[in-house]
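Only one chain is shown below, in structure tokens, and it's the form predicted alone.
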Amino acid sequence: MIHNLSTGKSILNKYLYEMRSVDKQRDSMRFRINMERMGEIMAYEISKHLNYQPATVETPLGEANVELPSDNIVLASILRAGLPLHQGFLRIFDDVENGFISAYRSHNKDGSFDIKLEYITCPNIDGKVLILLDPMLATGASIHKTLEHMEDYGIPSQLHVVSVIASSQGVKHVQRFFPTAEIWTGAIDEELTAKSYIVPGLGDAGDLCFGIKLQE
């Protein structure tokens, strides 16, 4: 299932507007804050799709019945752009386990690229809810390679793939190879450049968060 949150009317659209704006995104601190805000909103939306169990809480005047989340959640982010998004999720899901993945594009002279995955640090995910964060879902190659490697850590009961902006091609790729995944995104753009960057997109999310890196 695809959840495109920008199709509804909410404050998320303001944050997404500022992240796309060539003027406002020059403020890297604001860009990171907006990324965190996107994480908070998306985490709240995902929380509506989790499992709950009844509980009773004692108040100063009596008892109240509530429904509490019952799933074990593993929150995993692809570095480095995933860090602010991860922080936003942690403000909503404050008792989750965490994983981090070093995956990046290694560009070839012919314009193509390979996904290099250097390491994963992750708890056991068997039978747990896995929420995988990657701010830009372009071709789907990074998500694909990451999920293949995460099979060594177990089979999750639910899989949620989260991006701030996705391309329609990337969404279709995830749907094809991981049909049980729930895909959550702030917006879906239709075009990819010859170098597989999302158009209109917002640019390089990692650079906008943390500064320009040296290219290989």
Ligand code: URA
The other form holds:
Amino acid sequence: MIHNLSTGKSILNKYLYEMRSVDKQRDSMRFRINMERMGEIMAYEISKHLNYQPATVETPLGEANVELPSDNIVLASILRAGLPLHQGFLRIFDDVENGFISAYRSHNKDGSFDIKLEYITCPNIDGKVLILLDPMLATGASIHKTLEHMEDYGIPSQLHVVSVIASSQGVKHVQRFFPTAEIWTGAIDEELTAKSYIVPGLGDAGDLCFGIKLQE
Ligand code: URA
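Show the form predicted together with uracil (URA), please, because up to now only the form predicted alone has appeared in this conversation.
All chains and molecules follow, beginning with the one already shown.
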């Protein structure tokens, strides 16, 4: 199931516009804040798909009936660009468990790349709702490798894969290899460059958040 949030009209479209804009994205603080705001909106949308159970709350004047989320959630992000998106999610889901994965592209001479996964810190995810954040879903290779590694941590009851921008190739990849995943994205772009950057995309999300790194 794909949820492309820019197919509807909402303020999310403005945040995404600013993140894509070659002028506005130069302001790295605004870029990170927009990424956080996308995270807040996406978390809220995902919250509508969780399980709830009835509860009562005592107010100064009596008791009210409420429906409270009952799932255990694990929020996992691929470093480094996932950090501001993660922060946005945490403002909505404030008491979840968290995982972090360092996955990066190691480029070969022929222009292809392998995904190197060097570090993962993650709680048990068995029977929990796993929300995996990777701001740019380009080929799907990072998500794929990450999810393979996370099999050691248990089998989640629900899997949500979240990106700010996805390519249609990346979406198809996730759908093919992880058919139960719910895919949440701010937009779906059609093309990838020869180096697997999304077109029109927004550029390098990690660099835009945190500055240019020394080597690829
Ligand atoms: N990662 C990015 O930061 N941008 C892309 O377009 C693809 C992967």
